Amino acid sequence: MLELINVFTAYGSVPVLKNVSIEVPEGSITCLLGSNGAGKSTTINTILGFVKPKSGSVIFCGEDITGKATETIVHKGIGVVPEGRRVFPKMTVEENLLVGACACKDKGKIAQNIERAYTLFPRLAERRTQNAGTMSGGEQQMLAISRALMSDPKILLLDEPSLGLAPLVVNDIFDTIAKLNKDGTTVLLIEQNGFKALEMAHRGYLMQKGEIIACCTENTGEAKEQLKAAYLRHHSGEAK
């Protein structure tokens, strides 16, 4: 469904992504692992057109979307849950959800998607009139995911969904991601929490300093263990 082919992205003269190639098959959960500064968020920004690659291609559903306007790219069916959640703090839960549906003109469909969000996250239903800025980090993450789903995306990009959350909340969020995938949503999961992400992912890539240094393209225990070992070696080396 989504493919990056030899993508080279730079900020000015500083290279950030160096010939990155990633495949996200339809129906899969694909994780992109790496520490802070590895280039993970730049990968999302390149997919979305916030940053134009110097070379290489971004292909979505068979179409080359490299260099297209962000609005055009998102309307093709890409939903985004940004790092840090970025909810609108002075707007209510329901108003945040309506922002996610701004491109939809079907009021019935909007109402249906809001109810789906409340079914997915009952806590949001309880707080529908509460300002998003007064909610906990976990509740805001639930809202950010629900807002992204309001446009019925074909693929969901999640940038560090576990960041800053308590372990029990992280489990709930990951369970929800697995459920969404089971219901048909393709997922690209950007994470530092490599072991947790690999538990649920069908395939994974490890990024270091803008390069893919290891990958697991088969959903087998052996392939995942090899990527976990590479992830552990990488983080052990950084700790030293």
Given for the second form:
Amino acid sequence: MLELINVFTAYGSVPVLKNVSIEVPEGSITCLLGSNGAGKSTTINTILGFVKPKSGSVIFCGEDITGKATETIVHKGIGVVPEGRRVFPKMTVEENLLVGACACKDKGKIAQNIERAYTLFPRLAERRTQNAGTMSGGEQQMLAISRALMSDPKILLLDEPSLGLAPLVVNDIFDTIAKLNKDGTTVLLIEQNGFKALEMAHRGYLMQKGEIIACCTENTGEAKEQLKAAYLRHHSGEAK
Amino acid sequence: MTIELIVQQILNALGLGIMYALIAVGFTLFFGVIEVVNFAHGEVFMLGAFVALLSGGILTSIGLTMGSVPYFLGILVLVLLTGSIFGILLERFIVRPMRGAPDIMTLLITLGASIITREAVMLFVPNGRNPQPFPKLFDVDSINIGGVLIKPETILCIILSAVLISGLYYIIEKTTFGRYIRATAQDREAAMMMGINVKKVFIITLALGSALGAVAGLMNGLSYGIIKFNMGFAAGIKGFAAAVVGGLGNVYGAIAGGMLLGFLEIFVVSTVPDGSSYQDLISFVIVILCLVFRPAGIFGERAYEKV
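Provide the structure of the form predicted together with its partner chain, given the form predicted alone shown above.
Then the entire complex follows, led off by the chain already shown.
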């Protein structure tokens, strides 16, 4: 569904992504692991057109979206849960959801999706008129996920959804992601501490210094163990 | 001072304050949403007044009677259009090419655009160097209501501003596009990730703010009966002062700031001996005091709420 092919991205003359190829098959949870500064967020920024790759291409649903305007890319069916949640702090929960429905023109559908969000997270229903900035991190994350789902995206990009959340809340969030995937949403999950993410993923990539250094394309325990081992090896290697 | 005189001065202050508020709203919108300080904003005020003056002739030549309702509405529409077009041009030729450039460059370029606009009017409008008399809309100078002398123009300006500001409130708070404007002001990148066309938001914001500034120019012409090519400078400074007082980025703060400035000016003019010579000084003093003691505006921290 979403594919990066030999992508090179640079900020000015500093190369960040070097020959990155990632494939997110339809219906899968694909996770991209890597430590701080590995280039995970740049990968998202490249997919979304915030930075244009120097070479390589981004294919979404068979269409080349490389270097298109961000809003054009998003309107094609990509839902984004940005790093650090980025809910609109001075807007109510309901207004945040309505902004999320930007790519959806059907009023009835929007109302339906708002109800769906409130069913998925009853906590949001309680707080529908509260300003998003006054909510807890976990609640904001729920809102960020619901907001991304408002326009019925074909794929959901989650950039470090566990960042800064209590372990119990993280469990909830991950359960929700698994549930959404079961209902048919394709997921690209980007995580720093990714063992948990890897558990529920069908595919995993490990990124370091802008390169994919390991991947598991099979949904088997063995393949995942190997990726975990690679992750630990490079992590401890970096620490030295 | 008699009660009648006080009421009269309050109405004058209201008329002046709401005019400043209309200019200040533009400054604050541009800063809040686009993060530019647009020093060319004062010129849209001047352009509004000149377009009103020049279009008056055109409208009478197509058969509308001067002072009639369609005549006034025609002028109003032309002024709003001029403001919007000026705003759209600013977006296309200044804001868009300067995206990513240091703030100071954008600021200087808007200042340049301001000078170009002002000089162009001076050179190309017939007899543009001299003050132009602005035709009166009403036959009567003032209406006497229970001893209070009120200029009909003042009433018209207050009503018109109230309508425009309510319209702006409605657009920003109640419409889908207004929601996109607020989202962009609060977090531009997140807004883009939601699929909001930020470029369109910028264009509409500049058009909206500039249109309101142009109407303020029309009101100035109506209220004082005289306009000049360099009137945008002082108006710009005052609008900016009002926006700073209200907290840059806060629309309702800007309206309050404009009102405050209007009331202060009228208060000084009417109570201090020879007060009118200090009128233009007040806004500068206020800006300085505000920047020193309340840099976030008189509403304190809440003023950082953008739009």
